[in-house]
Every structure is written in structure tokens, then in C-alpha cells.
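Just one chain follows, in the form predicted alone, and it is written as C-alpha cells.
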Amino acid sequence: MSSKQQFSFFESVERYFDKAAELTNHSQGLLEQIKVCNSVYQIRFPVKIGNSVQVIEAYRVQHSHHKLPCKGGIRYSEHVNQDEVMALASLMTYKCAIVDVPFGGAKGGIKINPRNYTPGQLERITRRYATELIKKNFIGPAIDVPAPDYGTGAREMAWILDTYHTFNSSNIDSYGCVTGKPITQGGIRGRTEATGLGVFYGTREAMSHADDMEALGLTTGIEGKRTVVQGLGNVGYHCAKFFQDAGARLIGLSEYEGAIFDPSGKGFDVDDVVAHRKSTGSILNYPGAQNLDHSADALELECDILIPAALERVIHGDNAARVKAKIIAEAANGPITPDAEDILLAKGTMILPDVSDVEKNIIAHGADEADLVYSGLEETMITAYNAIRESWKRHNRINDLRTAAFYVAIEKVACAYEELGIFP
């Protein structure tokens, strides 16, 4: 992380909030209520691992109760801490508001490296975590609905669902206690790729405005654009896949073991790279590619579109000046620090803030379920981007898309609180 970074992750989110909030006409009391995390649950619980007992550190944060249930993922990472989870929960509130999904924001995390545990050990940890949430009423279809995040997936959601259903077997809505579960457990087709698809739809819409692209020295449309994707997890892979299918040239890809660059400029086939990684254990030494020393080196490649799809704060005060992308389409939570953003905006970089990892309630199930998710998501992202852009262009004190996004979110959450009659 940057030596120049002055803010924690949560403080960075608060800074973005404050910058937009001062442009509104709402009372200080209402703004403070929107800003704070309503409920923070810090947990320590013992789990037997092998012949010893480990005390596991975990969290669940409900940022806002202006709409219920709360909604947000659970991540497994050795870097999990309370500040991070509070920041992620806050961002979920604003993302849900921007795209008109009727949830309050939440987030959870367990401070472990999942690679260090067997599936059986991970199941014990997950079920114990779910039990702790149940005991404190921090999970339920009408209360708080977790989803997968970094380090978790459908398997973990199935364990949480089964644990919740065991305690609530008479609740006919118990299967709604999590999203992102397996299709056989009531999951929705199309959900897995939805976040990556949302990033694609949002970027495609941004690049359809000729005047905005002309200012960047670009033509409209994604086809032919040099694209770099940092992170090839679920979100990064699907971002790469959708951009590739739209004609983008994937000239750089990175994972935690390193990064690769295509010196020919023609672009990689992401499925071919993934197959290479499966067979060799690494994306490095892909035929025809140039290896880069560090994963973060991919962020500094000269390109038209950069998609950071891994963890937060990967672009910071120490490397922002070396980032050469004309457009940064965020596919991770908070990948750019405030000081880095100032540097990038001063250079004229267009930053498309991440508003894509939210889900709509899809009631219908069946063969056309994925089509419903795709079409609903496309309309949602187009509408959301244009609402943000309109605020950016209309308000003479808004100079960037992130401030515009926070402004739109604050207005929508404030409206919900005012309709409840809590604030005058």
C-alpha cells in the first residue's frame, strides 16, 4: 500500500461521502445517519482444526436499515478487519441505492486464508460463523442476506443455508437467507457472471457517449480497445470474457502469482489463459506472452481500459502517476485510494466507479432465468450510469463520476428516510 495513503478504507469511503454530501441540501442529522454503520458485530469463536483449537476472528456489519433486508457478501481473507468490513458495507448501501435495489448495505468477513484449510475445516468454520449470526439475529430473509465475495462461493452459501434452515425449519422463506447458492438449492441462473456483466454493461454505456470519448482521444464502443484485467477470479474472468466477446483486445491479465502482457497487441483468449493456468498452476509462461514481475505491474500497462477486479486500494498514491489507462472501470470494491484518484483525475483519466455487484430480485425460475437476469441487469446498468452522468454534467460543482455516484446514492437514501417520517 502507498506510503502516502492517509486514510483507512472506511475513512476513504467517508471522504467520498462527505465530498458529495456537502453538495446536497439535507440536514446534518440526516446525512450523519446515512453515513454511519448502524450495527457492527465483532465475533471470536473457537473451532477445532486438526489436533488444536483455533480462535477465529469474524465480522458482520449492517450499514443501513433504511431498507430491509440488508444485503452484502461474506469474504474469507487473512486481511479482513473491522474497518474493511465497515467500508464494504457502506459501499453496498450506496450501490444498492444507485441501481434502485431495495436493500440496505451489509458485509461480512472471516479472517482466514481459505487455502490453509481443508474443505471439512472450512465447513466447520462457516457453519459456526452462521450459527453466531443466527444467535444475534444478524441473518434472515427479512433481516440480512449474505452472498459470496472474495474467497467464498456457492459452496459456502450452501453451508450457511443448511445451517440457517436447521435452526428455522418451519420458516417457508428460509431458502432466501442467502444468495449465490447452488442452482439445486434455489440459486438463480446467470447470477455467477452478473457482476462481470454489470461492469461490461456500464462501461459499454459510458463509451457510447461520443463527446466523453473524444475528450479521452478514443472512439466510441469497446471493439478494438486495448484492455487489461487485474484479477481472474469470478468477477475478473467474466469481465475479461464479456469484453473479449465484444471485440476488446485483452493485452494484459494478472493473478496473485504474477501478470502477463501480449507484446503483439493482438490480445489473449481468456479461456486459453485459464486453461493454461489449470494445467500449469500459473498464468505465467503462457505461450507468446511476456511475464511481468509482479501482479500489480499490469496496472501500469499502456491501455485504453483498465479493469481492477481483485482487492481494494491497489491503485494508490505511489503508483497512480504510472497508470496509463484512459478509462478505469472498477470491478472491485474501492480499488483506488482518494489520493490516487486526485492524481488520476488531474491527468484526465475517466474513472467508472463500481456499482455492479448488486442483485435484483428475480421471482421467475426456469429455462429463461439467465435471460431475465441479463436483460434486467442491462437495463439497470444503463439507467444507473446515465443517472450518474446526468448529475456529473448538470451539477457545476461535480467534477467526476464517483462524486456524482455518491450524490445520486445520498439523494435516494435520504428520500427513503424522509418517506419514513424519521427526519423532517
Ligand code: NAD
Contents of the next structure:
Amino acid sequence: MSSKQQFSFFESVERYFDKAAELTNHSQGLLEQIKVCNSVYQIRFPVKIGNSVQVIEAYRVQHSHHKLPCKGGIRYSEHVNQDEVMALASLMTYKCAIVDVPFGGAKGGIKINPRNYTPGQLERITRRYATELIKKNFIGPAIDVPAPDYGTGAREMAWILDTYHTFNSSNIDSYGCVTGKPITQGGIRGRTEATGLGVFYGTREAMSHADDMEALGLTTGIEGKRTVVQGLGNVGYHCAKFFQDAGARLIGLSEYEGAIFDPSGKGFDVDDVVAHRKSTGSILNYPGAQNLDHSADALELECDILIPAALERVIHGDNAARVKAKIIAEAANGPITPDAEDILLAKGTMILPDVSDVEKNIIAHGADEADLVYSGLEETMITAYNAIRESWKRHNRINDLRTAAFYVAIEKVACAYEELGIFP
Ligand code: NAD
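Return the structure block for the form predicted in complex with the named molecule; the form predicted alone was the one displayed.
To see the whole picture, the full complex is given below, headed by that same chain.
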């Protein structure tokens, strides 16, 4: 059996959790309560597509009710399943806790490939999904707040908002039922690029510590560093753009149809590559670039920083030994399996766990709103990274940043439960 198949995604998250949980002093009951998913809603609904009816499979998982509302993205992908949504929901709880955002983690998913549907069909599927969530009280500003994720964006959030609003038109707070909506619908400037920017700020902070960089054979700072990005969607594109603007050299870029490498070492202009992909339909054959047959080949390029920004579990037991990056900055959720992590840590790779999926409440509106999002995010990511790093450096049984991140998260969620007085 391939090592990629050894653990499901949720089991992988549980393994990361257990590794950190055993370093804490909390009772088994409390740790169990933190680890499990509190509510799992599995839905099947019919939608008329063309001349036939398709039964659509969808999910919403609320991992933790220790703070409400729950919050987390909605993913459209043909690979969606309950295990994946449970894993993503639990990761959201830990990310929110690390950055002190007072929400429980949640995630949703619809098992469709959005490329196979027209916008009108996607709208019908989305509105029906939203209606199913409303029916079971699985959505609402005080209950559970969806956001964009893989395969979804502001458009889908607008459809969900409109559906929710139709059923709750007298509720002045109903616009708070989703984040990541269009600006005209009450969305916040700066939200779209926030996840990519958070990854940038976190990596920049990690690379400012001279002793850590020296251990990797690197100088401090992002400027000039050879960088590879997998996935040029919302998160990946903005990551690439922020790294490029900070002087990183984008020597490898990957999309689902293949990847490109810059043999000159100067680095691509991400906007130009995106424009090329738009006009030709593929990232391949970009002028001056070397084509790589498989998108995953980019993960194995010789580079300083590797940013997986597409999907989970792309670095696994079968390819980890060939990954040459000195730093892996996670932008996707869960891109590294536990067995791959063991291999990477053994060879000294620095893994920066993704904690960037943060949305603080912003109350200003107008042109300065994006500045507020940016500066709030910058401070949040710097503080979060240094809290994780401090646990890593101080605790003699914590040997890596992910265990440190889970440790910090568990302590914070445990604190919220302990204050409830249920657990001894
Ligand atoms: P997206 O749909 O906007 O983009 C994903 C991109 O990855 C697409 O362009 C897709 O074609 C590409 N892709 C798919 N398979 C690939 C492969 N094998 N190799 C290379 N590229 C591939 O999705 P997104 O919102 O950017 O999400 C990407 C990741 O970031 C996901 O893991 C998601 O959970 C995570 N994330 C997203 C957000 C958000 O705010 N959008 C927040 C937190 C985390």
C-alpha cells in the first residue's frame, strides 16, 4: 500500500493533535472533547441539470462549539468527502485559536467539479445547499459563518447571502452570515488576498530570525530567495504576488495541467504567467520556461521556499524524500502528511504550518479598510508566529513548529472549556 493511503486526512490531523496533546496536562476527557467534531451534517439533494436531475452530495461540519459562531470555508471539488470536511473543520478550530479569533472551526463542501457546470447551474446548487443549511440551523451570524475556499469565491458567497437574507429578511445581522462576499454586498476590502498575505507575513517573520535561517544555510529575508508556488488560485496567486513584490524569485509555478520552471533563475512575473494561462488555456509553454510534465514535479524543484497552495496531502511518503526546499510555507490546508513530515523534519526542512486563515472583525468602511485588514493581519501573523516559535524553542519535547502550533491551539481551546467548568 502506498504510504499516501495509510491515514485519512482527518486521521492525519488527529495524529498531529495527539502528538501535541500528550505534552499538555489536560484530562483525557477534555482532550477528547477538543479533538472530536461536534456536529456533522451530511446532505443529499436533487438539482435539475440540463434535462436530468443530479443528486448532489454535500457536507457542513462544525468541529468545535467552544466559541460561537463557527467559521470556515465552503469547498467545491469532486474529491470532497466527509473525512476531508471533518479534517478541514478541525484545522479551522486550531487556526482560529492560535490567532485568537473567537470562533469555533467549521467547513463545508459540495462534491462537484465546478468546471463541469454553467454559472446558472452552480447558482442553483449553491442556493439549494444554503437552503439545506438554513433548514437545519447550520448557518447564521451567531451560529456558523461560511467563507470561500477551494473552488468558491465572492460570487458563491453572494448567492448564499441572498438565499439566507430571503429567509431572514427582518434580521439586520443577516449580512453577517458569510464572509468573503462582494464589497457591494457588505464584503471587506482586502479579504480576498488576506490568506495569501497572511502566509507572506508569517514566512517573512520566520525568515527574520537569523539563527533559524543560519541553521538552514540561508540569509534572512525573502528578497532573492528561490520560490516555488503550487496552485495559482486565490491563495496561491496572491501569495506569489506578495512574495514577488518582496523580491523573491518565482522560479517554479504549478497548476493542475502542469508546471513551469525558470532555467534562468531570474524568476517569473506571476501576472504575466496568469495572463499567458488565460489566453492559451494552460500554464505550459510560457516563453523562456521549461515545461514540467506533472504539476507535482514542481514540488521537487531545488528552491529555498516551497509554497503548496492548492490541495491537501500533496507532499506524502512517496515524494517527501525528493522535496528539496529548505522552507515549506503551507498555504493550502494540510498539504503535508504526517509520514512526509517525519521525512522532511529528519532532513532539516523547516515547515511553517498554515495558520493564516484569519478574519478579524473590521468595523471601518471605505478606502482605509484594506489598510486596516493588512495591518491587523500583519500584527496577528507576527504575534502568532512568535508564540509558536517560543513554544518550539522553550519546550524541550517540542521539536517542530507544527507540534508547537497544535500545542498552542490546544492550550487555548482547553482554557475556554475549563472556564465553562465542565471539565476537572
Ligand atoms: P482556488 O480554487 O481559488 O485555487 C486553487 C488552485 O489550485 C486552482 O487554480 C486549481 O486549478 C489549482 N490546482 C488544483 N489542483 C492542482 C494541482 N494538482 N497542482 C497545482 N495546482 C492545482 O482555491 P483557494 O481558495 O486558493 O484554496 C487553495 C488552498 O488554500 C486550499 O487548501 C484551501 O483550503 C486553502 N485556503 C483557502 C482560503 C481562502 O480564503 N480562499 C482560506 C484558507 C485556506
